[in-house]
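To begin, one chain is listed below as structure tokens, in the form predicted alone.
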Amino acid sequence: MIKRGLDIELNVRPVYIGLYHEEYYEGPCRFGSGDALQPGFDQIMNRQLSEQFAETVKNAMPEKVKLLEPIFVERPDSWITGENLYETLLEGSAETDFYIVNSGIGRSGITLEFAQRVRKPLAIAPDRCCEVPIINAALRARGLEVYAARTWKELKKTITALRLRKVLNSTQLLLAPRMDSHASMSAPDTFLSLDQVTDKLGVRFRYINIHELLDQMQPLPEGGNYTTPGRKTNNITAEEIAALEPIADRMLAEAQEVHVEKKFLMKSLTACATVKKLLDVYDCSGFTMPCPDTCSTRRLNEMQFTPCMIHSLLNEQGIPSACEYDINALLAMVVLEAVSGNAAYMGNTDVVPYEDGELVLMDGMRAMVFPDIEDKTNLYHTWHSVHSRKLHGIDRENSPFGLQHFARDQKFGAVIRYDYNRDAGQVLTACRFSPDLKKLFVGRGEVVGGGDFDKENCNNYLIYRVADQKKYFDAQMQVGTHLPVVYGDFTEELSILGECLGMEVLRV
């Protein structure tokens, strides 16, 4: 089963923590007058600020969050706290993924001690005056998992993170090697171990060898594929071809501007297809293949196709997917769709210097067409042919798009166009993991145009601006080459995920 990072929700549960006077009584600790100052009165006030913290909580929570039923304590001024209210605590912590906890004088310990056998992340309810420093700091000194913000607003932030790192290891991603299943020929800047991507992320990581996936991409021989004689795998059947016809049709019918045949993008929706189909088999989320590698068996080219459009249509469904095998971009795009609700894109990017008043292009770009951008401050270029009619968001209907080939002479593969100019002024977020995993790159940027729409082969690019490009290009070297991006703003949320993951934040 394929299990979207998308879907998955945070289990957050709202804690209660009262205290009550068994007598009558005025002092230092005991404030009120008159009824307030009567046995039984805090209880009943108890039981009403429980359900008004309860409701709070609820009006606060960030989407893909599943509120949990709250759990109400209260202790007496006797400072007696028997077992039976741990265990109330404890009640299907299994299940809690963050508590929000109601505390306050008197019941600081309790909360201490709480954190202490529970051993998940909390967060002291914003509102809670001195409590909020109290117990981080009390906590922290411990080790122990912690949040403070001061508003409510802040507190969303941090959970939308805290599920973020959820997505992540929830995450089991199907790769396709041929040379190498760490890297690919052409992207040795992604991790340096992928134990080590398990161990601090939780990622996990299944394997289908490149020649058993293409030998998928058509219906089971008699006698079996090539690659695997007299076994049974889990090809595409022809009646799963013939489903996809109409797809291919409106496809065609809603593209703005058409250069590739109909066969060659059946040839492209068949090989997407077929891997969607091993990633439901395998229960993975998000998938990668080596493109160099893999081209160089000259089987794409027998083929008659490019991975390009398998990367495209599964970004668009909610399923992280990237181009040459790049792990490190593909656990980026895990969390950029999973924070966004958009398609992300992936793709070379690479710096534009402005110097002597002219832009200095590197090779790439010298044969591509630059819009006439009257700012030519700060740019950044990305290029690669896995388009998205789904940037704006994947549950959203589709932009404009045209349909182009990817192979000059031949004319198959593929590929999506989109142009970037009809969303200028429009804000993005870049994120990609440091090789070491030792740092988050996180960017902000500001759409200013593409072009090559109508070009073939692996281009069609996107222009945006950053605030200074110097800081950004400075950052990116510590990445690598590929920065995925969805639109929208997510800075603050991935990086407090970077600092609940242990990672040293760079934010540009």
Given for the second form:
Amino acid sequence: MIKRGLDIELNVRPVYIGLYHEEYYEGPCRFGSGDALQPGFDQIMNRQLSEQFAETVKNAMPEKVKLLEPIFVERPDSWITGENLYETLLEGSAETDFYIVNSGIGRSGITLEFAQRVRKPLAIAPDRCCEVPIINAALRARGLEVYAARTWKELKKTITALRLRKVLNSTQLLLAPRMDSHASMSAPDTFLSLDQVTDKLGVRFRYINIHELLDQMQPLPEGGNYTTPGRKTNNITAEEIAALEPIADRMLAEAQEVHVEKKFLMKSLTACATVKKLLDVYDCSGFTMPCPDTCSTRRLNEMQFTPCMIHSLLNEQGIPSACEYDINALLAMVVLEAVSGNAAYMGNTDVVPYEDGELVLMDGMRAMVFPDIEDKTNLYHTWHSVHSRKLHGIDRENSPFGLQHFARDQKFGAVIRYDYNRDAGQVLTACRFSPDLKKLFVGRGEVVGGGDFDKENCNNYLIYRVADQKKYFDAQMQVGTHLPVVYGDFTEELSILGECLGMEVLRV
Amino acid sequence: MEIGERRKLVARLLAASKKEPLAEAEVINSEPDASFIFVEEHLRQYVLAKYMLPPDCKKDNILALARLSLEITLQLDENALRELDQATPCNHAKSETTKKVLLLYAVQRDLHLPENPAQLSKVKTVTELAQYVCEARRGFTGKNS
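Would you mind giving the form predicted together with its partner chain, to go alongside the form predicted alone above?
Full complex below, order starting with the chain above.
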């Protein structure tokens, strides 16, 4: 089954720890008067405040949070705390990802012991005076996971970041290597060790040999596939291919421009449908396959498709899919799609320096038709042929698009085209891990425009402006070439995620 | 109104807010088998008197009544809010919440009800408070916690 990262929720449980006085007395820690000092008053007040606290937590949560049943406990001023209090606090802890605790003077010790026993991340309600620094200092000194926020709005971003960590921990990716399952011919800037990724982030990997995958993109022949003779495999069926016809017709009808034949679009859709079928079989929620490695087998030439449409359409469905077997970019897309609910876009990402009054274009850009940009400072350029109609929201209507072919001679390889000029001014967030998993690149930019909508092959680019091109460039040098992006500003949440993961955050 | 007269008025109103509720409580206590309607009628007058609100006030939500009472009290005595806030500084209780809980506690005491903070704290309106009083006088079937 495919469990999309963007559907994963963080289970948050409010906890209220009250204090009640068993006798009437005054002293340095009693502030009320009259009935407020009488036995019995505190118990009513504690429950009132617990209910209000639960309501405050409910109103303060970000999306994709499942609020669990609040827990209420209270201790007497005799300081005798029975084990049943901790039993109550620990109820449902297996299901709980994060606790928000409301306690106060005379109860901090209970919060501390609870944290020691439950070993789950927690935060004190931001508006609890004194208690926030008390608990944070006590827990941090003991190596326990605790978060501090000045306001509920700030805590919301922390909770989002913790949800992203859960997403990573719940992620299983399908990789389709040809030769080296660790790195492809074009993406050596991937992780140093996939084992380290599993260890540090919890991400798991499943593999399918590229030849076996390609074999399964056609109905099963008698005797089985060439690569697995005599075996039953999960080939796409004739019925499943037939079901793609109306999808192809709809895409052809809706596209603003069409420069690819239906037969080639069907081949690309068949490839995508096969991958999605296998994602379900392997219980994976993300995919990547190599480009040059697969290209040089000549099988894509024989089968007449390129992987681009696979990546485009899967990302449009909230299933991260990356080019070139760039597992690093794929993980960044897992995080970006989960935080934004938008399709991610990845491509070769290059600096566009402005020097001596002229743009200094890199090799690959010189053939591109650059838009007429007035302010040529701090520009960055990204391009791959994996554009999306869902940049503004996976659950939203498609944006206008075009259909083009990739291969210049034979005109196969249906690809989507997108006009980024329509999104000028749109803020975007870029993200990528360093190969050693010690750093997290978190970039912010603003769309300036795009170009080459009408070009075939690996073209059609996005240009965006960053705050400081040199800093952006220096940070990029530590992480790699592909910087996946999503629309929206999620730099704060991703920065917190990096800190939660113990990484140095390169926020630019 | 000059300050001396204001102080006399405040003292008169505060005295009434203690005396009148007790009188209503006495009426309820003298009818141990009273109907819900009887209890609700007198309890409402108890609450309105306690909060120094007019007897024809129709609001039912206790927090809303507490807020209304605070507005009136503040017009008379600027220090009233500070005293309420000081009652529970470490618990972060708003003034209206403190006022509500003081009311609930007073009802429990003045009507000689058994303690049941779990159920009493769920009460949100005067109507619900009357239902609670009737059930408490009959004996609770739920657990205390």
